[in-house]
Amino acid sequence: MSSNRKNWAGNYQYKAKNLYQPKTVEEIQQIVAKAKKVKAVGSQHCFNDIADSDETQISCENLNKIISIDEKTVTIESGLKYGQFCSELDEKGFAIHNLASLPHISVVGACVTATHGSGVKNKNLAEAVSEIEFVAGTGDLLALSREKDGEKFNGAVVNLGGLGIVTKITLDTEKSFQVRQDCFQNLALEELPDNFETIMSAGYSVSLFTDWQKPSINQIWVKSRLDREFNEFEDEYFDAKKCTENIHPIDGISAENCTEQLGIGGVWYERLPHFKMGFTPSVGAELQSEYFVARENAVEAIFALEKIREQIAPLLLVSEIRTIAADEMWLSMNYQRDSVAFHFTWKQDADAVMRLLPTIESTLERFNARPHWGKLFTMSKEKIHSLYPKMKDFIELLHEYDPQEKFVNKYLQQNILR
């Protein structure tokens, strides 16, 4: 299978000549052993060529079983999406610590690109990984764990598909919990300098949405765990008004595909994402970019972006601001710093967006903004290397597991390898 395949957004057409959909790990090993160039492709929610290959792609969608669930971990095959196993995990009485806004993405794809949810104390989704199994460039099946492999493990989880084809992954679990969502509209930016930390700490997970058309935040979404102390909000939160009906992050779009709001409690996997599994996520035809700065610089970065909002707004559907706690994973955008992420959901005008991104990157440069690996950016390799202290170590790790550079594609050449 090979012709006319595009990513989810439709902005990128894969160049790989062959797509294999093996049903066993042994088949993956055979394909990798024979291939000259090969790459894993997941749920196709990346907006660039990170998952493409000159020759061969492997989809693990047929490896879609839950292997085991216990009080500490869940082990799954690499083809599963979050929305495909969370309900069964909850039925057993367990949960994972956080979810991205879309439950439609593959677990492995999210982890190897350091994708995240929100929360001042919540680390990215890869932080839940305690063990990873993969087929290396030699065709050998290998495994690394947090407990046994320490620092090498920190380099291997967020690997951008560079170490091999992931076949199995183990995640930390905790006791299942309930979450409620309270949403507010129209917060003046002038409230942020004194109150940003308070607002972003108002719940277990908090998101701010804006279209950058005026000096205000359009919406605040607060997700609160009901097994912990939480806020009982009044009709106003600072100067933002509490919503009396469900809303969509993009003004004017039906909230039908959004998870339940209005303070109505529900199971964790039906509240932590913004969108329901059974509906088209977000608006479908879109492009995305995202940049991460240290949380201590959040307010200054917001006002820096506000100065160029007249350039941003015409191309934008919505922008989301979220917090992510620091971690120790070498290529995580949150490596050793608590972060704020500025996410941009763009109209599907690729040429105009790509012309605008250097302006955004220049605006955020003084904050050492790190781009999301799976989204659109124009930052140079030299700049990217300066942002990741362990980049040299990661390149050595890549060559250890893929000495023939079978998993090296145009994306890794352009952004990682010297």
Ligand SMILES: Cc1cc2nc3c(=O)[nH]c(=O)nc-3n(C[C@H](O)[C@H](O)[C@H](O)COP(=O)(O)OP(=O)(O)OC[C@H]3O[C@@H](n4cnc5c(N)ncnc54)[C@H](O)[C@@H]3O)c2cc1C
Contents of the next structure:
Amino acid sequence: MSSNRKNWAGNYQYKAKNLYQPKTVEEIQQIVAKAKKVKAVGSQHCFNDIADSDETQISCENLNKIISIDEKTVTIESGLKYGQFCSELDEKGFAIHNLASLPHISVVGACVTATHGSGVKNKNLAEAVSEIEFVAGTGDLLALSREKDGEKFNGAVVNLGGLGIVTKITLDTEKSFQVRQDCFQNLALEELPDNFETIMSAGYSVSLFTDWQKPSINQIWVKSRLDREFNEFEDEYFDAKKCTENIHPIDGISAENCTEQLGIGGVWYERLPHFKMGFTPSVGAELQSEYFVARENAVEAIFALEKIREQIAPLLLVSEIRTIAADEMWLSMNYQRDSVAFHFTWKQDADAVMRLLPTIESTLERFNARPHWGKLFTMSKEKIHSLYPKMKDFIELLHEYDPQEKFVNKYLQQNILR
Ligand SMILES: Cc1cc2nc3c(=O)[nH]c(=O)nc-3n(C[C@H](O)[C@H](O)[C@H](O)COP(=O)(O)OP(=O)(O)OC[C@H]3O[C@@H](n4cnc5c(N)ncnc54)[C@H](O)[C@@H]3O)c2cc1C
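For comparison with the form predicted alone, kindly provide the form predicted in complex with this ligand.
After this comes the whole thing, all chains and molecules, with the earlier chain placed first.
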């Protein structure tokens, strides 16, 4: 039983009356069979009510085993966070193609919301999923795979917790690799129109950070794979200066929580995220929003945001700009669109942030910006539906696996269901 349980950022208090932490799949089946309303909750890193339920939440954190690792895949139970199995995967000689800014999030929670890292050629984290096993609304244990279920699988992975309680997930792996991070400070925004593609392609994964205080990019983080051809940077990259000490994305905060930089090579899972496992990622007392537009509109969108930077800056801790390659997952923010993502880490002033989001959304509307499912947004359901051509098919899929709408919570009602 639970009370006063909040999400990671502490800005949302779960309303579900019951929290179960089952140790077996059979227990999950029984809970789902009995419940009228039920929802999985992962590592609680979403900033909205996506993981809440009117009645019952199930945490899979006691299902925390690595089931198998072979040459092509890793299969894990659904309670694991990336940071809990990546080192073992690496010891066996394997890696996952990309990671988000932090390793603290549950794999399933990340994949069902299309969580992403960066890289012009890198798809989001859900792209690595090749199989899921889940308890559907009937209490049945079902499995879907990329190989056998084709287009239906594309609808099922990014599911916002709507298809059931995932119990097991299989991810593609590749040979383990080393990564180095080189960081630069102060790039004039006027460098971007001619050089955005070059800069975002300067490494395997590139992030730009700005606080929108000035018309400039405060930091460029370039993560390069050492098993591929990579840039050896001079002391200046365009007009930005190479850092000679580790930095935090937010100026003035100690870099102790950040993964090693200064071009020092290290294993993929200790360089692809910005923040170290075991340390607070980002800031903690914060809110987040993120919007995705087609990469071809990146520069235009940056300058559209620049026009409203005086409204953004007072509420902002930092903004991050990343790229994500297009995919075929129906509800992915990157569905059939090579994307650029505009992320905002806000000060924890929820009322002011919620008042500002419509301005950001209308600024990015002409680019058909899609909001991150796990962060704060104010877009209407009608608008969201217009951004996802496969939305109707997704709703049919949801009803196929959850005919009684047990996994439909307020969030799905508000944003997805007709
Ligand atoms: C500091 C910080 C940094 C972040 N960085 C990034 C980033 O770099 N890139 C990015 O894209 N996002 C980022 N995010 C957002 C984050 O990745 C997503 O919100 C993600 O969904 C968090 O997963 P979770 O398990 O913690 O979420 P939760 O809020 O616990 O759950 C999210 C969703 O997953 C579902 N779910 C969880 N477990 C299961 C299960 N077993 N079966 C079925 N459904 C399940 C829930 O029902 C819910 O719908 C960041 C968030 C924070 C707080």
